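The chain that follows stands alone, in the form predicted alone, written as structure tokens.
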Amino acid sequence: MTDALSPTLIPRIAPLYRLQWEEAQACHVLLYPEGMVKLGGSAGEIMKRIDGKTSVAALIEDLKSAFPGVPLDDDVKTFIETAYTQGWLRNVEPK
């Protein structure tokens, strides 16, 4: 994990992607014009909280409330960095 991910960063799902629950896969998926990305349970929990309004820090706090006692800070930050690298996420631009 790098220190490049600011806790005040507000991510949103990139325009060509859509998050949805896929009953046939029994998991969350990211749909895009060329296909689908199947998300594991942890990734789905993170992605379903990305709404373009919530900062990374607030997202982590929400996950800590949902999963008390689980040390997840570094894993969440690493996943979000990976999602940016894959093009799944964009920054919300300040107004």
Second form
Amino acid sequence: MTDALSPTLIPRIAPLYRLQWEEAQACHVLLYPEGMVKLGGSAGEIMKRIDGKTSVAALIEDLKSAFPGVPLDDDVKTFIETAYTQGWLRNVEPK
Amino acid sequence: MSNPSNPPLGKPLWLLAELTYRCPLQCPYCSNPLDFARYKDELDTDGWLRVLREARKMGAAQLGFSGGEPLVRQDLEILIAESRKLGYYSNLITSGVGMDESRIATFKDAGLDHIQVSFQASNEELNNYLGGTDSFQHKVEMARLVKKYDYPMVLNIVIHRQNIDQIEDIIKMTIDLNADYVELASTQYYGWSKLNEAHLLPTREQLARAEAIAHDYQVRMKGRMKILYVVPDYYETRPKACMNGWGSVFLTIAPDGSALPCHAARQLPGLSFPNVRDHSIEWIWNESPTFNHFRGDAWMKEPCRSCPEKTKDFGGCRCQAYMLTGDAANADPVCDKSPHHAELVAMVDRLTSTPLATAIADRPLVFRNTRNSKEHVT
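Please move on to the form predicted in complex with the partner chain, as the form predicted alone is already shown.
Full assembly next; the chain just shown is listed first.
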């Protein structure tokens, strides 16, 4: 992962992980071999938009239209960087 | 047993489905009960499907298919398909014996998420000796196929006195097999491994060396392969938060349908384990006296009761407390606040200062098989 998160980067969920909504816990979770990460509300909103096609910039735009007036650029970038560090995300290699 | 000071009831997030006690291997550190031969009446397919549905409704998300050897069950494909439909993350915990390429492909189509393959050692002779069967080459082949079919792969190797000095070879083998995650799990001393502890408990020096090697590879493999190294808790001074607390997140269903707060709990006296043939999972988890027995802290004695760490480790492991002190409500004697800790230290010293050859001469290793199990059926 580079120091500055490039807005053109296209992340996808890493193959070891599966994202899903858990009704019983009322949150998104990341499932992986013998483990589970519970995601908070904001983290879930970001992760569910990561589909291997959407760039970081487009993802932020989408969030802005879903949550108008909320200043979220830096928080989203910080979370995505953390998600890369945790190994939850990989880059889609440009063709 | 309700207690107003208890925290709110958690959900059974982790369902361990022990589909059968049958197993082609005979590992002398098996975590199944010594008297597994007593339980012959396995839940049928419909029984398991009901367990899967009810537990999922209760919030279970992680599902382990375990045993014995779960591959022995010919309805495994059906259970995997249902668990995917229900939204579980399904883990197959297997020796690899009973698997072939067509089954690996069928499981993938059915929606299995992950396969964990166990090895007994990195060396064919020792692996086959400990497993009591010529399984090494087949395991290697299966591990390659697991990766070929694009599963995440965990390799699990139980570490003990007889293979700990080969830990570097073991790690190299797992790298060669492209594991995503490696569990170097020190034997925990329950059931068969307790019986064989003189053959299995490594010395402090062996552990220190192995830990340094494991740590070195953890750093080297960072980002490519995760290595988990679990030390035997006999050498610790604070107990493990066993099962994250009794009836907190783990629910084991044994082959005969008995519901257990942990797969070793069956040995605890005075508790009757509710069966899914007679009760709903909801009643078992929320209401049954057994699942409420060691919840919260009302059951605790000193030194746990007044200990500030009781919310962190829940007094340790109930089975270990029972096995080493005779009372499951005592503090786990791994804790150096326990009045029984000195006895544990003395026991460890006695075991590890006895040369392996002497231990073997005193009594040969007892393999986990039906014949040996029958001796423990009273």
